[in-house]
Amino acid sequence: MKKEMVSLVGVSKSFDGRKIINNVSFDIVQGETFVIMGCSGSGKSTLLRLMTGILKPDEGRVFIKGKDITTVGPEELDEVRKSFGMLFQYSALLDSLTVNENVALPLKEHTKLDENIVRIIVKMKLSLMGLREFQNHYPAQISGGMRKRVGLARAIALDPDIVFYDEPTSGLDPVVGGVINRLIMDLSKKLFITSVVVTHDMSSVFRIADRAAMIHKGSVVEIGTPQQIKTSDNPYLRQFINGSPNGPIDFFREDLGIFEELSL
């Protein structure tokens, strides 16, 4: 039986007296590409704050490999982390850095190795990422795929367990997008990491998932596998799948706050 890599159990959080995430409970196992989708203002952004525990739950625990850290201080959740890589949706470079010192920051942060070994780690993830000759550049001076990739490659600096991607194909063309989920694939399945993608890129789901699960308005509504999720009659998946303004969710008269989630 594969190790559980991610637990929610029960986790529910309000904000200004209303409720972004309901109830909530499943597992990811070690090496399972996870992937949670979801229209925009479904809570899904907010359940990844809480699984990287940058959110705390109002009710709830979640664990990260058997550690419930919602119970832990500063100290052992930093201890936690380095156990996971995040690729954040715009990337989160550093402007005044190059891509190797990019790539080279958590492995500075975080550890006490020799400069040289630090070099030789950071080309060996530039080369994973096919951005070798990339790394005396500037943000500035590549292109959107490329900074998602050294956003990635600063990612696994650490060799994570886990990977948490948020929006990992947004604001790229369907080429880019297709190498970002051929990386994201790669390492789930050549280095054993397990991934947590947040999403509402319907290709990115078919092609990359072992599982999904979709949120609306903060609740699980269902969690299966590509097949599954393509044949279930569930109404709020259908509509999602197929991208119709006709349907159970209903922008207009269900989510009028959903500009007030998008902030949170």
The other form holds:
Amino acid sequence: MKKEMVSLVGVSKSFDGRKIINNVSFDIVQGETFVIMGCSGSGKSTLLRLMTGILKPDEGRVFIKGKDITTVGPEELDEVRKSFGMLFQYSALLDSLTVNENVALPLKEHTKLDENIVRIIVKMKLSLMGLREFQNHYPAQISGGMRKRVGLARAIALDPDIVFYDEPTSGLDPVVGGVINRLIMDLSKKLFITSVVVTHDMSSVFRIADRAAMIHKGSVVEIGTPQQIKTSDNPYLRQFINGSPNGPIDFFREDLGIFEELSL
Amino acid sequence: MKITEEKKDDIVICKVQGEVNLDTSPDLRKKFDSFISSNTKKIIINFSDVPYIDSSGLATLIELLQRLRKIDGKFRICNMSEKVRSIFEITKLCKLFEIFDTQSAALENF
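Could you present the same protein in the form predicted together with the partner chain, rather than the form predicted on its own shown above?
All chains and molecules follow, beginning with the one already shown.
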């Protein structure tokens, strides 16, 4: 039986009295690529923040490698964070640092490794991402796809067991998006890294997921393999896959407030 | 992690026990420092009891290779588990290092 790397048990979170995440539970096992999909505002990014300890749930528990991160102190949470990496939506590179320096950051922050060892590790990670010749460039001097790859090199600098990806292919053309998807798959299949990917890009879901969960209004409405997702008759899922404006996912409510505002 | 060493003529056989990771690789590096300081030019690293090596461990081995090449020295690695060997293969480092199945094979013609 594979080890559970991330587990959510009855997780709920509200902001200003509005429930954004509603009683979510699932397990993600070692080496699995688990995709969380949903429309903008569905709560998937909040879920990611809950899983990485950036937010604490109002109810429920979040376990990372068996450790309940909702009850640990800041020091212990820091220790848990060393076991996972994160690729941010806009890569979150520091513009004033070179590619090399950006990737070296977590190694300098979290370890006492000698500078020469750090230098070699950075070269290894950049080589894995096909970016070694750009090591002395600044983020502004490279393309969006390259910045994502630098962000990924930084996310795996500490050899994490888990990598969280926030919209890894958003803003990229299909080919570069495909490159990022292939890197995610390589890390998962070759280095046995557990991948948790938040996305609304359906082509990514079918290409990289071992399992996927569809989130709507903070609840899981479907969970399954890509094949199960493809053939599901869940109306939310069907609407999302087809990109249809008509269906149970309501983007706009009939706004009659305008009449009141115009004193009609 | 535990490191023991044994000498056979001008060859040092270094046996590593335990994971080579962010916490332990600095100790391995210190041991390599002592080999270089004592002008050891032939090293065999026995990995029979190493269940896992991370990037910091691999970087430590790369650095040793860099340092030994400067003094016309060399090292060989032997007795890797399948898991550790796969890490070397994925990272393509098996092309860089001399890797042997057994210690006796590593000692031959060294």
